[in-house]
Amino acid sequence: MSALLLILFLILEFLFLGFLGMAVEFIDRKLYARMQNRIGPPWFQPFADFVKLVAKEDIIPEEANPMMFKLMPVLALTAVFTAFLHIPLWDSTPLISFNGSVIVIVYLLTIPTLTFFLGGWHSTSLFSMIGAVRTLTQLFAYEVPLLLSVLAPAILAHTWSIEEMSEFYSKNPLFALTNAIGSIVAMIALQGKLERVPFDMPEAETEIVGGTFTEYSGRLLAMFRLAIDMETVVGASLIVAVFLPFGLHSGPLIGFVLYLAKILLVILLLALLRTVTARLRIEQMVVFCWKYLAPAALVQIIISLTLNWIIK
């Protein structure tokens, strides 16, 4: 009976994450449109797009690897959902908590990017393979700054558990303010991980059609799109849990409302970054991450180590 309840809970959790991901996609597209003085899509557009894709036929290219082609969207969804289970929502306690969960979350969020690469590479389409190579190139650019920016607060909190980190900074809000540089780095790196402007080179429709997903259609493309929406929520939730752990002891209802508000704040900032920037070239993105983002993340680590020394 307990196993059935656990399965039911996981299904409900997955549906909630999927619904929230589509809602976040609508909000992001609406904000992006309004900032450009456009009306934007109706509230049901992400849901309509998902239903339309699910109703279409899955077409697999003749030269593609069928198993890899079909498996990658499923693996992307699974990795994102598993990462979500490690992140706290209305308080500091996630469903799965252990010392080292921060590193596991970052690792799990790397898997969807690898599935994008493998899916595009095994499509054997020229556009897909170019997009896949760009996806992997970007991974080596933003992943280190993202990891360093998230680990810096962990050093100051003396823990690798996201639950204990959230609890530490909720009780010591002044220490949370010292992670400002890391929060900016994490925000920009998340933009790269989600392959959004100015880091949307892997799916540059004006250059390589649809990039990695050029040959995908039907349910497989719907799963990839859903995985990206869900990854947006999980990435924003990670930033909220690490850098904005305020109001964690306000009760389940107020805590959940605060969680949604903080998620919307992160989405607003991502949409603003998307609006005011233009697409970079792939080598510009790599240089920017290693020349500016990585050193900024190292500065945040030095600040955390210095504060640790002062406190002792």
The other form holds:
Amino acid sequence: MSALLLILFLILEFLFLGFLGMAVEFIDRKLYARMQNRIGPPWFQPFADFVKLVAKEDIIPEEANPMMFKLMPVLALTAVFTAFLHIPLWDSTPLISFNGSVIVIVYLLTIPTLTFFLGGWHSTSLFSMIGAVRTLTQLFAYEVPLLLSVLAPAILAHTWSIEEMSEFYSKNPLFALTNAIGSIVAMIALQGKLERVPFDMPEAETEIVGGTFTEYSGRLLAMFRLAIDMETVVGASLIVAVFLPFGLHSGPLIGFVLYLAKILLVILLLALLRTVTARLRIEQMVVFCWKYLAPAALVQIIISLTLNWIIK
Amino acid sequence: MSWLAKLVTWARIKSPWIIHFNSGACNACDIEIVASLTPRFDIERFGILLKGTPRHADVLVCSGPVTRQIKDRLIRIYEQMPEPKFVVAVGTCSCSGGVFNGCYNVMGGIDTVIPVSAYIPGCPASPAAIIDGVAKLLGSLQGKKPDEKAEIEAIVKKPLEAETSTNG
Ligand code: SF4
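Okay, that's the form predicted on its own, but what's the structure of the form predicted in complex with its partner chain?
Shown next: the complete complex, the earlier chain at its head.
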């Protein structure tokens, strides 16, 4: 019985995450359009896109490996959803919590990128292979700054569990302000992880057709798109939980509204970044990440270590 | 129609992704198609997105007559698109061959090679006419008559009127 309940709960949670993902995609597209002085899509657009794609024909290229080709979108969805279960929403307690959950979340968020790579690679189209290689190159650029920037708050809080981290920062909100550099680094790295402008080289439509997803169509593409939407939510929630843990003990309702407001803030910043920049070249991105982002994250770690030493 | 079929038709009308293919146009039609993709006309209002790959697209927007050289590529692009798919012929040339009709290197209109769902004449067809044609194509999905537009008309109308009045 309890197993049934758990499954039901997980399905509900999955639907919730899917809904949130589509809402976030709409908000992002609308903000993008408004900033470009356009009207933008109607509110049901992501849902209409999803239904249309699900109802379309699935084409699997003759050369492709059908197993891998079909498995990758499912894996991407699974990994993102699993990461979501580790992130606290309205208070500081996530569904699954243990010491080390921060690292687990960051690594679970790496899996979608790997599935993009494998999916693109196994579709054996030239364009998707170029996209896949770029995806992997990007991974090496933004992954380290992201991990380092999440590391710094953990050092200050003396814990690897995201629950205890949020707990620590909601008790000492002033300490959260010292992580400002880290939060900016994490935000830019997240933009890279989500493969959005200026880091959208893997999908660059004007040069390599559709990038990693060139050969994907119908249901499989819908799953990938949903996975990216969900990843946006999960990434934003991670940033919110690590860098903005304010007002966590004000009851589920206010807490939830606060959570949505904070996610909205992160999405707004990401959309702003997408609007004001243009696509970089792949080597420009790697240089940017290693020359500026990674050192900035290191500075954040030094700040945290110094603070640690002062309070002790 | 069951509610599921209705939902799918609704989604198809609300989210037509297009791919643009030049099958031998003189480029003026292409410029007009590109112009209709700009923020000034903002076709993302109707859910229309330009896609780079035929695998993602629902509507193949062709411009120009089919030259003998491009014929095989056009068929190949068409066959790479997943069902259900539609073809829109933009410009007089792609409707009938236009001024190039009878040339030694030209097959004729798009429909000599692949089935076409909507014809948009004009030399070149203006962005307003292109959007209008796509709206009519989507209307035919709802089972409307050829000269009736889809229900997105209500949103289409206002900006387009502003468009014609400012352009004179
Ligand atoms: S219809 Fe006119 S503008 Fe368009 S391709 Fe033909 S000649 Fe050029």
